[in-house]
Partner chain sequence: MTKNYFEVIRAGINTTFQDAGRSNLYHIGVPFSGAMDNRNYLIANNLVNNDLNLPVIEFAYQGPLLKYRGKKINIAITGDVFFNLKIDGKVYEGKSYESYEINNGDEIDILSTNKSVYGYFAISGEFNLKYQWGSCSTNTRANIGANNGKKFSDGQKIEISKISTFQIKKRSDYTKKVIEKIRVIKGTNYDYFSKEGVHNFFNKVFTVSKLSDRMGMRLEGPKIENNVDTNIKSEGLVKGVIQIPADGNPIIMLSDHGTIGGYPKIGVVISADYDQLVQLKSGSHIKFQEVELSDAETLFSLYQMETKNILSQIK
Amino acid sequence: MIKNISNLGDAALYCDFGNIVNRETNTEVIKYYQSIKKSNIYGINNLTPSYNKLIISFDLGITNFSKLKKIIENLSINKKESLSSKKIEIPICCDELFSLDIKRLENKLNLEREKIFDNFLKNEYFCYMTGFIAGMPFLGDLDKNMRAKRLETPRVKVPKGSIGLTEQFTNIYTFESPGGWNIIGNTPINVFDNKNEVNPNLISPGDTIVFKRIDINKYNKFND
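Any chance you could show this chain by itself in the form predicted together with the partner chain?
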């Protein structure tokens, strides 16, 4: 449930679903996001679901905060309807060429690298949100013994396809970008296709992700 709606500036609603970040809260956020999207409410020009918030941006020339707040408060959300979601397998290569921060993780987590890879690969991950850069999925949750902080100094360039860890989350860099997550591997898959206007992002909020390890030979041949 939305706990509170306030204004973020003069052209956005800030819907707060509470302080706890877990799948349950995030599923609520995504259900609201999907329902509002379907409702095609006049004046709304963007929706940004995240772990526990939903930001609704609107055209101030068409509507305003108080009008839209009323509409959202009176919107009936179908709680029983299950989330539309899919299960996706992502190949990951953990060769030294790609696992840029594995030494740092070994030190921070006090685990050997093969144990880190095993722990990472055995779980299914839930997509909480996509964004920051186009198509980047924020996936969770990592086991408690797998949680490390961001790099003290972020990289200026994280290579495209890099898979990173930070705290309870893992992500995929959809293209080269600055970033501070601990990089453990790389995927040859194109997770964001900027030429595809209908389905540019492979992974959407609510989807389930499993990682499958591939070796460097398979990685190199992947896109042949």
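Having seen the form predicted together with the partner chain, can you show the form predicted alone?
This part shows the chain on its own.
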């Protein structure tokens, strides 16, 4: 549940769910996010969920902090109700061309590369949030023996579609971008479609992701 609601600038509410980063806390964030979105509350113009926070932006010409705070505090959230979510399969190619940091991970995790790939692929991942760059999903949780810190020196350019690991999370780079995650593969599919004005995100908070390994030939066929 929300522990505190405070002002964030002139036209936003900062809903704090605590400092713990885990699926249980994030599920609470997403339930509020989905409930507020469905309620279509007059004056709200943007919702931004994160690991354990929710920012609610509003139009000052329509409503104000006090009115919205009261509405949010009185929202009825069913703890037993399941999240509105999808299960999505994402193809990943782990060819040497794409697994840019596999040697580093072998050393850091003290695991052979095929064991790293097997451990990664056998897991299901929960989308905590999207952000940093448009549509980038932050997916948890990696097994404890798969957790590595960021690169000491981030890359200036990480290729679009790269799939990386850092600490308890994995992510997918939706655009070419600077970044410091450990890259283990690449997906040929478009995770964010900026031509889709209604719903550009393939993956949304609350969705469950599984990765399916493909070889370089299948990867290339996606782009034919």
